[in-house]
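As structure tokens, one chain now follows by itself in the form predicted alone.
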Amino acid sequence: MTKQQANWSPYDNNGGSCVAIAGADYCVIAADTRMSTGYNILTREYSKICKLADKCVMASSGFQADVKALQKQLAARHLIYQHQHNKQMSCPAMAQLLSNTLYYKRFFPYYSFNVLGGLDNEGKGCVFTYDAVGSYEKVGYSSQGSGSTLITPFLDNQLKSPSPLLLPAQDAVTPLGEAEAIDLIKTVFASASERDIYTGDKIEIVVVNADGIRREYMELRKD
């Protein structure tokens, strides 16, 4: 008879899906409520989405507890950042500094799967997306978490981007105005919900422009 052991491990994955959309003056992020264990749904009203900087946003999946860690040490640096340089990160700053702190941790690594958005020094918008250890790009639209696989296509069929190996390089951000990439996300949450146990509730919606960030929700199913 073969010898039974438990395992334990440091990790857990909580669930859940997140989105971005960048467009020529805005942002939309975009995640669920929902946070499970195995088939155990722990609390539907769970936000994915944390607020770095004033034109900066970040949506994570993956062990919420690593997660939470995470945005401390971001907050903490921002904090420093501030202090020193009177003003706060860009969104490519940030977008730098979140990939040396995952790198940083790599033979350990935070198991979160990020997307960052929001506006650029320009004021257009931008979206990059990331590995468990700070790999990045930026790109036009991104999705993460257990809901992905099903989402990425979709968002590829509406709104493929041109190759970043083409030259000239092309712009990334999509050509659609921000209220259709926000009913574009209601759209592929709905659709993600009914095929992924681990995506539902609700939907927090996070829109950055020149006016600031607004938040909007959407019921999704509850089962």
Given for the second form:
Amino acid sequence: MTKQQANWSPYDNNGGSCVAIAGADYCVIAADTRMSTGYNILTREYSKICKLADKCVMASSGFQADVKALQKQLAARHLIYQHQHNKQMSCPAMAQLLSNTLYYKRFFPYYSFNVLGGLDNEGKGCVFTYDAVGSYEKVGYSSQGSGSTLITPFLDNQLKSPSPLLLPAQDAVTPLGEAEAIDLIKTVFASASERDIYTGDKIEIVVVNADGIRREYMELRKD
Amino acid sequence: MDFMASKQPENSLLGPEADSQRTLYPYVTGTSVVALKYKDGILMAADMGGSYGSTLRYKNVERMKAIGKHSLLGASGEISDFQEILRYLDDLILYDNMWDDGNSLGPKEVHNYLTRVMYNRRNKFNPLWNSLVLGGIKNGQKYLGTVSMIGVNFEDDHVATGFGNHLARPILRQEWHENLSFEDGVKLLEKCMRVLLYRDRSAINKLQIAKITEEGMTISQPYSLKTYWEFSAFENPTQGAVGSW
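After the form predicted alone, can we look at the form predicted in complex with the partner chain?
Every component of the complex follows; first up is the chain already shown.
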């Protein structure tokens, strides 16, 4: 008698796209608010963005239950850090913690595709991009999720980041102003919604700068 | 050598014998649950059928139950797993009451608890085979959420499980609005349940509608929806079709 195969999957893809762009003194993190399963829309108003620390915000797309569990884990670990060190975690520190947390479940991964954005200790914008098992790098901008294949080439073209292979190392942070970066975000999401069925409904845009964190919304196609 | 061998505890899910303990497929199942927010609270509807594969085995299954003072839980999927969840919630509410501190768990808290339970069972590869709808109202705040068997959860103004997602949600998206009256809410739910009755083969024409408001939970007596089968095309189905028997 052969071993029974499971007829259910512990994973599902709830779709959606996330983008983050780092500037000289700000960081913009954005994600759409649609949550889907298969060809159905479950809800049009679900936030994929989570504030992990005062100057550190994460956007994740993928399997929503894993994303939620991951966010809870990081929030709990951040609380412990605050108790032990009497300060907030910096963005680069949180970046390392996220990588370690993801790799911890290397053999039953969090199906979560993350971009981490915020300000580093000098107040400069930073963006970290991840795969599902924790491999990460610091970049000037990044996009993850179902629309990433549509969004990334456009960002490559518009932001013209210098190659990470150049020596001496050049700053990947964009010289664009905050308002222009937000405009660019709105454009990429509007474009991605045209062709990616899992992206749409609304964008939630979070801006982190010296004044703190603020939130903006923009309507997208509902089809 | 005995001291080398590691012994599993009796209730572990590791090892080949334990496979028979894990849920592989559901046996007795309930079909869709549909719920929406209305002016005074939450309205939820579910039929009373318990199917055993393609047989309609049980016709008096209450798939909606009150949880504590503020919440209402509806479930589709495996009925025995729903009963297990009710046991967990009984314990939860009992301990909450035993604190006797004037606080009580609201729908948000119960929904969070259920999400954690469902997700943790999925992590152990032994899921509770249900899709749950949790609605309630506490201190004027209405809440309506849902959790699936793998832990996917969200809240919205209207939710549905199973076939309800395909057939009822589009109707609700078109016709739901803020501050529905009780009568309008019931009419809207009945519209959804009627479509499900016509098109979901596991649905039966015996349903209950439950409402939860600040005053508490009430659940209607089971009743049936009026259906119409007198379309002329049904009277002589093969009339226009060439070559049918």
